[in-house]
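In the block that follows, a single chain appears as structure tokens, in the form predicted alone.
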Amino acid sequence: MKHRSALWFWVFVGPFAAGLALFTYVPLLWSVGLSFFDAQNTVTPTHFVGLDNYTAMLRDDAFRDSLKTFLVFTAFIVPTTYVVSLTLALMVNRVRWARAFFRSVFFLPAACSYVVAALVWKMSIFSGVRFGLANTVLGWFGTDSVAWLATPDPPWYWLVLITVRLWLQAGFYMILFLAGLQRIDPALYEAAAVDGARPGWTVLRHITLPQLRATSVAVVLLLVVNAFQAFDEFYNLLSDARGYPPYARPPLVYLYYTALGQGQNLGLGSAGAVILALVIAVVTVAQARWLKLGRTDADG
């Protein structure tokens, strides 16, 4: 009987495990291996260079600038998404009728492709010509059209990048907050009302936010990791027939051009990817320790 159970286990799990190993772990290990070789225009290098690729990447101003771009993007998108998604969750949680409808409406953008959303933002809403929606609204007030994505000064492209990412992911994190809100014991709010606490900021600060601590930590961690992985909206919004501009290049866009651009230096690209993965791991662990993820009140 145990042998038969084990057989059925591998029947169902085997194809998934094989696909995961073939398309995830093998390329991952191969990329790590390439980072120690001179792998320009080849995936089967023979010239071992040790840590030279890592040194070159860390000394590359463009790579360091890409990390700065990530920091700016994170500084905007993480708190903005947190506040908007929490606000939506609080509003939907208070609705007495059609709650499922509003929950579905706000969540639907999460199912949209980042590429499609970026193209809609680029060609319809924030088009640089006067027929774009944003410039049409500005024209109603007598303001000249704005080239939202064409110039780095002023950096209006950040408004486009932040709003498209916010629209795409706020609904998903709203669902996480809704799940956390529904786990809060209503007796806490009743006790607060008996003690004279006014509904609003006082209840939010002293009851709702402390009870949502675990959910908030998870949301912040996911937001930071997803910001590191930003690629689709940057590439599809800012690139054109002439290529990608020299500003606002997040790490993945820079590594894409390093490994698959004209030089096709897979060694440097792989080294950069390993550095980025290590940075994500260090930031995630440090953030988890700072936010005391997994600790209970008894642990101090």
Given for the second form:
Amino acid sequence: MKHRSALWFWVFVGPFAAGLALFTYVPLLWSVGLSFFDAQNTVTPTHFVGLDNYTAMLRDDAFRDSLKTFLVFTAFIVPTTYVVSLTLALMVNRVRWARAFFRSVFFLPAACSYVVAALVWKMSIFSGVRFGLANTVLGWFGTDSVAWLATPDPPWYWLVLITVRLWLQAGFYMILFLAGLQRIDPALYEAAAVDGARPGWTVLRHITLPQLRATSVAVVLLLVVNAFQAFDEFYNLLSDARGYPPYARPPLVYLYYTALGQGQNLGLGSAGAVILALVIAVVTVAQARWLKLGRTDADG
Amino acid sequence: MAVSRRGLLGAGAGVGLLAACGGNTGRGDGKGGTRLAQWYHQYGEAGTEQAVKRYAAGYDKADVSVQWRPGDYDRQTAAALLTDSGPDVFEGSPTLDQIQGGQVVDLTDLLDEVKDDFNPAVLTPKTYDGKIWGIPQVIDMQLLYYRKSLLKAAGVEPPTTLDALVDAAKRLTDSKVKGLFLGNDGGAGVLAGTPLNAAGLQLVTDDGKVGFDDPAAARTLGKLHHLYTDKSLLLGAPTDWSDPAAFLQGLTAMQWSGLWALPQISKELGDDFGVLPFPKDGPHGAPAVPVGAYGSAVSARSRHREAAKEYVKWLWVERTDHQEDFALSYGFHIPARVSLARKAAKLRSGPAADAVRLTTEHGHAQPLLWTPASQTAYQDALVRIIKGGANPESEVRAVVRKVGAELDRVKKKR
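Form predicted together with its partner chain structure, per the form predicted alone context:
Next comes the full complex, this chain leading.
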């Protein structure tokens, strides 16, 4: 009987484990291996270069700039998404009628592809010509058209990048907050009301936010990791057939061009990927420790 | 050993599944003999795909399957050349790293008798160490289209110097029409080395050194920033420089685009347009136009290298009727063979004849030694100069250092 259940375990788990190993772990280990070789235009290099690719990547201004781009993006997107999704969750949680409708409306963008959304933003809403939606609205007020994605000063492209991601992901995090809100014991709010706490900011600050602590920690961690992995909207909004502007190039876009562009420097690209993975791991662990992720009150 | 019906069915299903997973890579031997996979990037002109499939179907020594590949074609081929499932024959411009890495096959012997008939402007960038790594298919070039009526209304002459271009773009700009469209990135991508050529400089010299370590480079590139600060440039158009839509829709009075756009512009604007090279700048400058050509190349990982070479020779060396048809019947290109270009009636009059003349007199091809890393460094600097107002001198100095290091790297591999 025990033997049979083990067999069924592997029947169901085996294909997924094999897929995971074949398409994730093997390429991952291969990539780490490549990072120590001169792997230009080859995935089976022979010339061992030690840490040369790592030092070259760390000295590369463009790679360091891409990390700065990520920091700016994170500084915008994490707090903005946090506030917007929490606000949406609080509003939807209070709604007394058509609750399912509002939840669906705000959640639906999460089902949309980043590529599709980026193209809608680029070609329809924030097109730089006078008949783009945003420019049409500006035109009503007699303002000149703005080349939203082509102007680094002022950096309007950030508005496009932030709004598209916000539209796509706020609904998902709203659902997480909604789940957290529904786990809060209503007796706490009743007790607060009895003690004279007025509904609004006081209750939010002293009851809702502390009760949502675990959810908030998870949301912030997910937001930071997702921001590090930003690629789709950056690439689809800002690249063209000839390249990509240096002023908004996040790390993954830079590594894509290094390893998979015509240069095909897979050694250098792999070194960059390892560095990026280490940065994400360090930031995530530090953040988790700082926010005391996984600890209960009893743990102190 | 007896095989049960269930076992036989299971084995059959397994084999079927494996076969389905394998797919048709276009490789291996078919019934009629050798099978070759040939890749083309997606051309915009109607009829081109059918034409190349018709040529392939007419080849009787191998079964050639044509793949028409949309998207980021150069990156697709670069990745495919690393694997055994890539194409046998592909159109593209083999990079120096691909040649030095042994990813493409030497095709020198295919041109033994006709090498002199191929336009040197496009054959030279396919040549390395005296060997030819791609057979040029057609010549493409870029040029400046201008709307005669708009220039006349503004009292502007077609610009022949870079200063005149900056001035004309400013005078042609109003609340609805911009003076000039150089692409949504302000020209950094498409112009590449053309402004340097217009200043009398090169990207890489004939003896393999950095060709723009000169004060003229910073002076010329700095002028492109004026176009941006004057708000004379169209930015954020629905389609990029390669599509003449912005020019045809009246969003811009002048547009930098390709020769391929000429038939469409001619059809919609009639005689109300002219073509110009990128105007000269400085005392040693000269007008410039970029020329380029995809070549037909053979993957070194092909299991049928000789058959693939034979096919390339048949298609792009022997069948001149196909070459002429491919260059002139669908889009608008200059045949890579000088003899074909000379006799093409479509290239003898009007702006088409001007374009051919500009190619001959002022054409510059991107040198093979100009690597993707050099291109990225230069293009980044150009974006910073044009849009960010970065100091051209320091930007050019940094690019010269980077390109110098790249040239040293590729020379070491020689």
